[in-house]
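What follows is a single chain, given as structure tokens, in the form predicted on its own.
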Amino acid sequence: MAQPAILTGDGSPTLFHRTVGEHYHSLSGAHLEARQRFIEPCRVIRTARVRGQIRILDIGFGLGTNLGWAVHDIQRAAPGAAIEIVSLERDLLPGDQLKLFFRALPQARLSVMLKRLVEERRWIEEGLQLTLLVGDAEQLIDSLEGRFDAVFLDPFSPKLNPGPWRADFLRAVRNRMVEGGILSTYSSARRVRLSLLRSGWQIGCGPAVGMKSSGTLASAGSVQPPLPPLDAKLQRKLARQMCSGQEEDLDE
């Protein structure tokens, strides 16, 4: 039996995953989180305008919210830019269960697009190419070709789903980034930040969304303007742990 949707603070729906024991989105607002946590800090609109194209890796398709809003916002703010998004999902929900969340997006055509993407794993139209790959991200990453401008790192938490947060996986993602590409995630866990540092990313402080604490931003090389810096005390602590070679333990 499908679970009922939960309305978040901005009126958009999310879902509670009973097996995992976590909501798919911040209860402050599912749509708010998509835009303020991922789309804006990854600077995708700026990239699309400057380069005339944008390539995004979406780790955790979930309810399709981040992907749907990315297409919407880029097409409105950078018309004519070519968009490609590759989305990875380990546990894809049935299409019938996802319809409600697709319909909550700001345009009906986005619902049609995401429905077809779930059914056929591909959507191609002029200036837009979407691919949905189902399986463990740690295995799927090796099949990806080309380089990405942005990464939405949005799987379930490191405690419950440690694979996508480990340094070896994040290194594989880093190796598929353009110079100056940006990753954003909701996690501010020290172990996650250490994993990012050990895998070659430069890191900074992500935005706080609603009642959630600041997440983490990471860049493949330096970016302008620079990422918002972490607290100086935290930077020193991370530096000491990097020097000590302390191993990550995402299972705790």
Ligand SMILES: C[S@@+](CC[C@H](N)C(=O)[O-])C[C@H]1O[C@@H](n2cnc3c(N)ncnc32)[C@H](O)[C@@H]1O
Contents of the next structure:
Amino acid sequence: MAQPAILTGDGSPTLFHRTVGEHYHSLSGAHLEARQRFIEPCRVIRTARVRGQIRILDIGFGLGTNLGWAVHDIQRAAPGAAIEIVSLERDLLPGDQLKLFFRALPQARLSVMLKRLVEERRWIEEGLQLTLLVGDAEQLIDSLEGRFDAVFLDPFSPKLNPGPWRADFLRAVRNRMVEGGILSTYSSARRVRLSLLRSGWQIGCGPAVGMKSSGTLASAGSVQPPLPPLDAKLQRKLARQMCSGQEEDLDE
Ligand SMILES: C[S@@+](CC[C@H](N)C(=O)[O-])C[C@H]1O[C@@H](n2cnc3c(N)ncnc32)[C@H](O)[C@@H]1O
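For comparison with the form predicted on its own, kindly provide the form predicted together with the ligand.
Now the complete complex, all chains and molecules, led by this one.
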């Protein structure tokens, strides 16, 4: 039986995944998280304005919230920029279950767009190309062509859903980035940060969003302005662990 939607702190809906035992979004706000955790820190509007185009890799399509808001915010703030987003999803929910979440997006046309994307796995209009690949991101990553400016890394938590947090997967993602491309994730687990460092990313502190004090940002090479630095003590600890090869428990 389909799970009922749950209202988060900003009034937007999410879902509880019974098998995994986690919600699809922060209970502080699903829409808040899309914008403050993924869209803003990945600097996608700036990239779209400066380059006139942007390519985003959306890992964990879920309920389409990050994707819908990314299209909305970039089209509004960088009109005319060419947007391409590739979403990866292992367990795509049926369209009937997703429609409530699509309808909660800020414009009706986004709901139409996402519904069609789920049905046909592709949406193309002038200046916008969306592709939904259904399968395991760890397998799909090798089939992706071209390079990305931004990555929304949003699987379930590392403890319950470890695959997309492993260094070999994160290295494959890193290899598909433009220089200066940015990844954002909600996890601040030390193990995830070590995986990112070991796979060639530079890392920084992600913003506090709702009840969560920080996440992690990572860049392919250096970026201007630089990523917000991690706390100095933590940086030293990570550097020591990098040298020793010591692992951490998946603590989040
Ligand atoms: C936290 S939810 C993502 C929420 C989504 N970003 C949104 O905006 O609605 C995590 C999603 O990642 C998907 N996922 C987890 N592991 C995956 C994998 N290895 N490959 C592809 N998708 C995966 C799950 O099926 C789930 O839909």
